[in-house]
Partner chain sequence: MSPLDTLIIAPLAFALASLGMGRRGAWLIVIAAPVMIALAVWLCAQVWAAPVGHSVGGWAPPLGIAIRADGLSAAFMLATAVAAGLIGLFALDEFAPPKDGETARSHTFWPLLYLLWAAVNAIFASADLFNLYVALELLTIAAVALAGFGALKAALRYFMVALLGSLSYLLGAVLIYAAYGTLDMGLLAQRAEADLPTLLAAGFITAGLIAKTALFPLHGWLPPAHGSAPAPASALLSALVVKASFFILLRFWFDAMPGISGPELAHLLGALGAAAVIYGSVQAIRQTELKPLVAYSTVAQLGYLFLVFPLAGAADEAAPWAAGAWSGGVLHALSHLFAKAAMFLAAGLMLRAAATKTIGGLEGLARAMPVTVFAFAVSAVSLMALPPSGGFMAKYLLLTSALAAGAWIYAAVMIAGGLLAAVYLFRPLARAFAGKETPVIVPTPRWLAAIPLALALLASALGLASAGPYAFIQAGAPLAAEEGLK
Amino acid sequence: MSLVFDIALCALILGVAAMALLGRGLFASLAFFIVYGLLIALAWLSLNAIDVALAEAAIGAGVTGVLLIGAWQALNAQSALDPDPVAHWITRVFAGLGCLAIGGLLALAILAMPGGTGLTTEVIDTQGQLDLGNSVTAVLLGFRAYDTLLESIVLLAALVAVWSLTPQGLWGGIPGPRHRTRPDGVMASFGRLLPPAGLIAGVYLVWAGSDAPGGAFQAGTVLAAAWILAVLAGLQDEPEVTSPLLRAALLIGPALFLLVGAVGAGFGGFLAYPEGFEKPVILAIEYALALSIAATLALLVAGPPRRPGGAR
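Could you show the structure of this chain alone, in the form predicted on its own?
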C-alpha cells in the first residue's frame, strides 16, 4: 500500500505541475501551483521530513501563493496581462524547457553523489554538542549557520526591494489597502478566533524546534499568517513603515544572529556558541528570527506603501 500511495502521489504531482504550466488561464495556473506546493509538502511528509514539509506547506504553497495571487490582481487591474496567445504559449514552452533542464541537472547531481552515509556521523556529533534533539535545527544553526544568517538577510533585502516600488509622495506610508468586513461576517469571526491560536502555535513551533519538527521559519510563517488574517478581517491595520517598533521587529533576528556570531569569534570562530550555553543561545536566535520572519513575510504580502502616514 505504501508503494501504491507513493506512485499515486508522484502521478498527482506530475499532473498538477503540468496543469500549472499548461492551464488555460493564469489564475488557474496559480491555483494549480498552490495545490502543487501542498502535494510536495505531502511528499516530504511521506519521507518523514516533517520540518521540510511544514516549510513547504507554509512558505512554498501558502505565502508564495498569496504573493502570486496579489501580483495577478495588480496586473489584472492595470490590464497588464498579455492577451497575445502566441506569446503566451511561447512563454510556456520556454518555461517547460527550463523546468526540464533544471530537473535534468538535479538528477545528474543526485546520481553523481558518492555513496556512504555522507555527513550523518558529523551531524550526530554536532547535535550532541549543541544539546539539540532535532537534527534539522542542528544543521541549520550548526553546520550551516552562516547560510541561515544570509537567508534572513535576503528576506530583508526582498522587503527593501518591494518598498523601493513606493509611489512618489507615499514614502513612509502604510502598505496595502485598508480592509473592512462586516462585524458579524465569516472573515471577522475567523480574524478574532484564529490569530490567538496562531500566536500559540508559533511560540510552540520555535520551542519544539530544538528537539522536534519546527523552527523559526515555520513559526514565522504561522505568525505572519495570523497577522495577515487579522488585517484582512479589518480588525487591525498595517503599521507605517517608519514605525520604530516595526523596524525593530524586522531587524532583531538578523541583528541578534550577527551579534552572537561576533561574540562567538572569541569562542573559536564566527558563529561559535559558548560551551554549556549552546541550546539557550540557539533558542534566543530562533525566537528573534521567528519575529523578524513573521514581520517580513506579512509586509511582503502587504506590498509597498499605498496610503500616506496617518491614513486609517
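Starting from the form predicted on its own shown above, please give the structure in the form predicted in complex with its partner chain.
Only one chain is given; partner chains and other molecules are left out.
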C-alpha cells in the first residue's frame, strides 16, 4: 500500500512540475508551482524527513510562491508577462535529447549507488555530546554549524542585494505598497486572526526544534508569514529600511552566532561551544536566528523601497 501511495505521489509531482514549467500562462504556472511545493513536502513526509518537510512546506510552498506572485504582479503592471515564447522546435529536440541523456546518466548513477543510511549512526552516537534529541538540529547547529552560519549570512546578503536595487532617490524609504483593506472584510479579519496563531506556531517550532522536528529556519518562516499577513491586511506598514530597530532585528541572529563562533575561536576553536553549556547556547542562537530570519524574509518579500520614508 505504502509503495502505491509513493508511486502515485511521484507521478503527481512529475506531472505538476511539467505543467508548471511547460504549460501556457504564467499565472497558471505559479498556481502549479505552489501545488508542486506542497507535493514535495509530502514526499519528504513519506521519506520520514519531517524537518525537511517543514522547511519545504514553509519555504518552498509558501514564501517562494509568494515571492514569485510578487514578481508576476510587477511584470503584469509593466505588461511584461507577454511574450512567453517557446524555443524553436529544433532547439526543443536537442534540449530534449540532452536532458534525456543527463536524466538517463543520473538514473544509472543512482542505480549504482551503495545505498544505506550514510552517517546516521555516527550522528546518533555523537549528538548526545550536545544534549540534543533531534539529529537534524545536531547537524545544523552542532557538527555543521559553520554551514548554518554562512547560510544565515547568505539570507542577509540577499536582502542587501535586493536593497541595492532601490530606485534613485528612494533610499531610506518604505518597501512595498501601502495595503488597503475593508476594515470588516475577510482580509482584515484574516490579518487579525492569523498572526497571533503564526506567532505561537513559530515560537513552538523553535522550542520543539532541539528534540523534535522544527528549528530556527522553519520557525522564522512562519513568523515572517505572520508579519507579511499583517502587512497585506493593511494593519501594519513595513518599516523604513534605515530604521535602527529593523537593523537590530536583522542582525541579532547572525551577529550572536558569529560572536559565539569568535569566542570559540579565542578559546578552543572556531564555533566550539563552551563545554557543558552547549544546549543553552544553541537555543539562544536559534531564538535569535528565528527573529532575524523572520525579519529578513519579510523584507525580502516586500522588495526594495518603493515609497519615501517619514511620511506616515
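Rigid core (definition): largest C-alpha set, two forms, superposition within 1.5 Å. Positions refer to the first chain, counted from 1. Everything numeric here is computed off the predicted structure, so don't read it as measured data.
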Is there a C-alpha shift of 2 Å or more at residue 196 between the two forms once the rigid core is superposed? no
With both forms fit on the core, has residue 104 moved 2 Å or more by CA between the two forms? yes
